[in-house]
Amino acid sequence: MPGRRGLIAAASLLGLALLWAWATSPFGPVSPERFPSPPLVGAAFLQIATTGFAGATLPRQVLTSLGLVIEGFLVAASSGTALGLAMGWNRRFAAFVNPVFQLLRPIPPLAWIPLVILWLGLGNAAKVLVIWFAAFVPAVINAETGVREIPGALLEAARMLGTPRHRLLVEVVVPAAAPMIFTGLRLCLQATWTTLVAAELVGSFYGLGHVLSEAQQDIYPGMIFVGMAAIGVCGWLTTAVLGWVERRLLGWHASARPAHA
């Protein structure tokens, strides 16, 4: 039931809440100059609440980053979606595409900072590039994975009634195949957000990234933490609002799955 399983994620929360004030306490095993304590993480935020750090205050710097990243997300989600259909649908062109797309599957995204600034400098351009190189690859692994998995019999009962192929596409193989976009979408979601700190470092002014960096020279566990719990906060709630986004076009999809306990 969801009301338990509120329930429970709440006494999860704030079990881990305790323990943490516990382990931070002055007879707990932990440093508060290794780990914050509570009273740190709450002087650190209200410190970057009202007059700021790292040139700005929170709403900024969240506002920043988040912008950033739906840009990312946007332009990878996009074009890696397309990709993966166009692999999924066409053999011919996945047996193209693939040796490429293998190859630079591996490589890191930090791996392209030096050349990313060559090519495009300090803008936010240069950002979105290097979020774009993780975030890209889980949605046309999904997309491609999703057109795949499309029974034959679906294809073959659509073609027998005679659907032209750019129908087929469109109103047969996206739609059974979204389910499986959409937890590429999700991946990449994530990809985007953990790719962020990476991206924000180069040439940055704002940004939640830019706070984790300048707390990091400054020392400053307390606005560390609070920069990390910002980015898992903001990473929840964009999660939380693609998830609403699929259940709204996917409702069908998530009144087939089994109930879970």
The other form holds:
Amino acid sequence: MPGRRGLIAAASLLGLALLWAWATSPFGPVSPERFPSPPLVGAAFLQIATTGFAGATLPRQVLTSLGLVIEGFLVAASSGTALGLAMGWNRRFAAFVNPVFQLLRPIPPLAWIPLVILWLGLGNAAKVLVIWFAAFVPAVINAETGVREIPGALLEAARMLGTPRHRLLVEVVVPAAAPMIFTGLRLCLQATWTTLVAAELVGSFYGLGHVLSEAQQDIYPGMIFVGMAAIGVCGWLTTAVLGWVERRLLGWHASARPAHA
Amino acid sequence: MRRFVLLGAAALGLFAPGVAGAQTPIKISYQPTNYWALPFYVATKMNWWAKVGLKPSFVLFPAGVPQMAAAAAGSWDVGATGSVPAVLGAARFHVLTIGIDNDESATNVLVASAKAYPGLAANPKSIAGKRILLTTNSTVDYAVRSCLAHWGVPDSQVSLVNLGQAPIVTSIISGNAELGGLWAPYSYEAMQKAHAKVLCSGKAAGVVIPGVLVARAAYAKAHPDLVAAYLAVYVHAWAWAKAHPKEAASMLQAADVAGGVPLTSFGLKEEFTRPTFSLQQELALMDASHGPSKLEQWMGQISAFMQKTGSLPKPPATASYVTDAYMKRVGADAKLRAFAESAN
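To complete the pair, please output the form predicted together with its partner chain; the form predicted alone was given just before.
Next comes the full complex, this chain leading.
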């Protein structure tokens, strides 16, 4: 029943929009100075789409952030997944790495910014590192859990058939852990978007995080809404792309099938 | 209930400012690492608020923009801030400018790293094509752009990168940046730790950058006497600081340690070169009886800068938010005037 579910979702969004319009109208309880009304957000959208804001129009801001997110995601996903697989595969290695990982994990990405500037300056590498601190964690945890949860019988059967160690890893362990790895990648991608604003605080010229930062400096709530909505839409689109890749690669696994199938 | 009783009593004049005894709560906002925050520290240490019937609670902010944003939620009643956020506050949330806390034209500066300084000092126009780190929508943004205009270099010929003050200092110290827009005390830190040098200041560029005293319009309208009492304490604290430089210096040092940016002896000496104003000087600078006051003119130039950068497409008219009404109240009240002018 995807049609009915779509209608319900549309009704929910429409209801929210109507509530917002009423609440910020002259008859509503909320002042548009504190919570921008739909016309104020519309005007801000028009401004960034046509004349631009924070140095560029919306497409350039989106493309800049998208580039940074893809770069940060690839670095965090590849390094995090590799580390997680190694930790899941070798318990001694996990015991060696885990204390450092547990120490680094709770530190908020914002806290790294002064050090990152010292180490890497203000270029893209510094921004990617800020993203990496937040985004590699779910990739590590899920890849490690994925390996640990592989049924022992499966590994035993492969070993009994004389499968060499490297083939066991590539042809048994990684595919068996893949559903959990993809769960980690989805969380990693979300973390990448949620850290974007912090990353773009490191001396950016363009980007949606830069737009939010400039709008905050201008106390421009309408533009803050536009920036947030743009990040929401971009995050949703990239998650959808990752979901599509997952379904293509893991068609054999139940978790990769669409929920309504 | 107690609050209503107190406010009611205040409205009936049962304890007018100037009379010690019952104290009316007032929320004062400021940024603790600034020189102009010294009067708040001194007045609290000396217990001067009680003398005018105020019981302050302090709301501290790292910068002027979040300070102005908090005005919308009524987080503070009166305060002190930079002139750029004050214009923004006036445009967005009806924040009034009611006084001048100091002249910071000389302490909003463009610094260059020790390596870059000689070449740029010899030929300032060679700044074209370079990257300058600064905090946008701030007094130092105004100072830096004024410096560029002074040299005849259009903004478009440099890359202005928005960063907080502390990361700018970090970038200069680590050699990742050669030019930064800084206000004191961060400029002193860059000079001390990275041997950076001042290439230009707002003053050198020919503009006046006042720090200002502010009040929420609704609060000021409802409690003009309390706002006047607040101003009297602030002006009195500067009079005291001028008459007691040694004590004031040690208080500033203590206040800056508490604020998280300790001053060196170099910074301490520099800070006390800033002009601050007596009651008479405040009134003269805000006198609009013969056309726009000096303060209105300065704020008007800052509004024009904000319009040019796109921060405020339509800045408010300066006369709509710069007012000497509350400072005049201090002058008109014999007790408050005597207190404000006293140096002890």
